[in-house]
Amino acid sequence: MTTVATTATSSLVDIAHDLVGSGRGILAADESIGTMSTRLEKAGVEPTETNRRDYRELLVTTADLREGVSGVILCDETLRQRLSDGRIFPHALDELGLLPGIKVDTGARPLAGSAGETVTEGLDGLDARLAEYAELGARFAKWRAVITIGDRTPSRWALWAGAHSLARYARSCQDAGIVPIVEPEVLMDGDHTIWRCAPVTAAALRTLVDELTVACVDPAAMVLKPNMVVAGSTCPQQASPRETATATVEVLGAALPDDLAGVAFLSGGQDPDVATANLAALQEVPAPWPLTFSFGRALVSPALQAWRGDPRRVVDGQAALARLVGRNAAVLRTPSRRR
């Protein structure tokens, strides 16, 4: 029994290392059906199941994607779909040298007792869903908790509720043989300064680590996907990449265990150029774990705009994705003072 458990844990540690410790990032292509449909409509594409599939196929079949991307996070619909050549997405990703991942939360809902704050749902039936996802080929999963900054938020109640759900999810993942990506996102919405974002992010991470410890989640077999410590999107005083990197690593270093597999930052609505500049600056700050990216919109939105549903423009969409992935992967491989 002990040998089996140790082997299973070692396998999860290896997968987590492959996700974040290989000089590559993680592609987030896990928008819900509603979100993806809205983005397709804005790009002038009919929001059908086939078009959603075609768009995700465009992304994952981009030539040499595995040179800059270790894994791809999919939603439930895509994980079950087949590429135009008949291969189911998880099997195709394996053959393309990419780890298949799955978003398992069911979205944020209003949190009882705290007006304006939310808690992410999806714990009911999660163990059975994880077993099915593992059977389908998923090697890792993702769950997102949303934290807002306002005059009276976040509350301690919201921070605990989000952290508790993330910890329960992560424990279930590791029991199912799936690496958990744990995503506590402090939203950029608002006019707060970077110095307001820093203590909120710190509080969220401290609460999260406490809950993960109680749940006996192995940090070496887990990936953290946090926000960078940045000013709000409407704040007139935006921080420089150096200020962002210094504040971010300071906050993370005070909360996270050294044996965490690694950190894959979300882009959180940052402009692609800003997200890349901040990622580059992060490579210059000493940290005990790999610091990589798990960007969504900052990578895939330009691909969608270049494609716009036209089969003749698939190559344009893939070129846009490849260009941005290459830029961010190059940042990770540039010699820096961190190493």
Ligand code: 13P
Second form
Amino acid sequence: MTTVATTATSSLVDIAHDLVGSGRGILAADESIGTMSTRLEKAGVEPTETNRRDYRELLVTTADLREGVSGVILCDETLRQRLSDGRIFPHALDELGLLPGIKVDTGARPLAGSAGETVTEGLDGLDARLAEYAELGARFAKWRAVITIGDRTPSRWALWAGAHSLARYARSCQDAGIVPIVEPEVLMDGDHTIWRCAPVTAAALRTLVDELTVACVDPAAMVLKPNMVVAGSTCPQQASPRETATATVEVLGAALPDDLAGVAFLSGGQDPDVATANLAALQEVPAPWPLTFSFGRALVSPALQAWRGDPRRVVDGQAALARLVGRNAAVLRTPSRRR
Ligand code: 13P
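Instead of the form predicted alone shown above, give the structure for the form predicted together with the ligand, please.
In what comes next, the whole complex appears, and the chain from above leads the way.
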């Protein structure tokens, strides 16, 4: 990728390094209002604005979270909310030693001209929103493109549309002084084997890197958040952690520049134990960039189940989160020194 070196990007490089190169991972707590409400309802919690806030407050105030977590991704609603002590979330995160992040895409919508594929929206007005988010204290952002594996998907059209939007988003972030997390997610939905996931992920990453290059996105000032290369969730032949790790690093290595700040994997619906085992196996495969986690469900699902909206069970929710953060951070390689 072409690197546009400016003074402004050097602090972005430092933030990107803190996010992924400090021997810690990222907590994804950025579910949209709709998704969060559904998850709360499933756990028997009324999906109110206050309950969404209380749940996020439980997560970010977990004692010593910063030992294993470098930054927390929030959604627009949470970024503007206040903790019960009156501090707005981004300021509280700063004080807790956690980098505040913000999900800036507005979700996946049907892609015209495709057979049921989607493209992620949110580019309209993005520059103005990024300026406001930076003002509110966000230091990094996230945008997720969704790629589905099916008989006739992904199409080249959908791969390109997703990659192009990610590149425009990433460029806007770097111009706004915000580190972009660039997330092309090949979904686990389906019965495909790992050997089908590998070339699809490779094609998605190749297309993405081409678009990032054209947009002059600085790889040292961005974080990639890809899927691990795994079998589909209903495939009878699941891959071992070692197979997953080998296939994943091979695919990433063929597509990504060495000066990328780092890779933070999504969990994508993997069972928390499987996600941790795969992350541990990934550390054993030589790679030029730090490989860490940016898990959502694989970190927070047990915490939500333990809490279930009961103020007396906040400590149980926090204990569940602390346990999973500790387990994942413990398998990471020691912090890399800045190149
Ligand atoms: P999961 O780890 O639950 O896949 O969430 C990560 C994320 O940020 C999805 O956009």
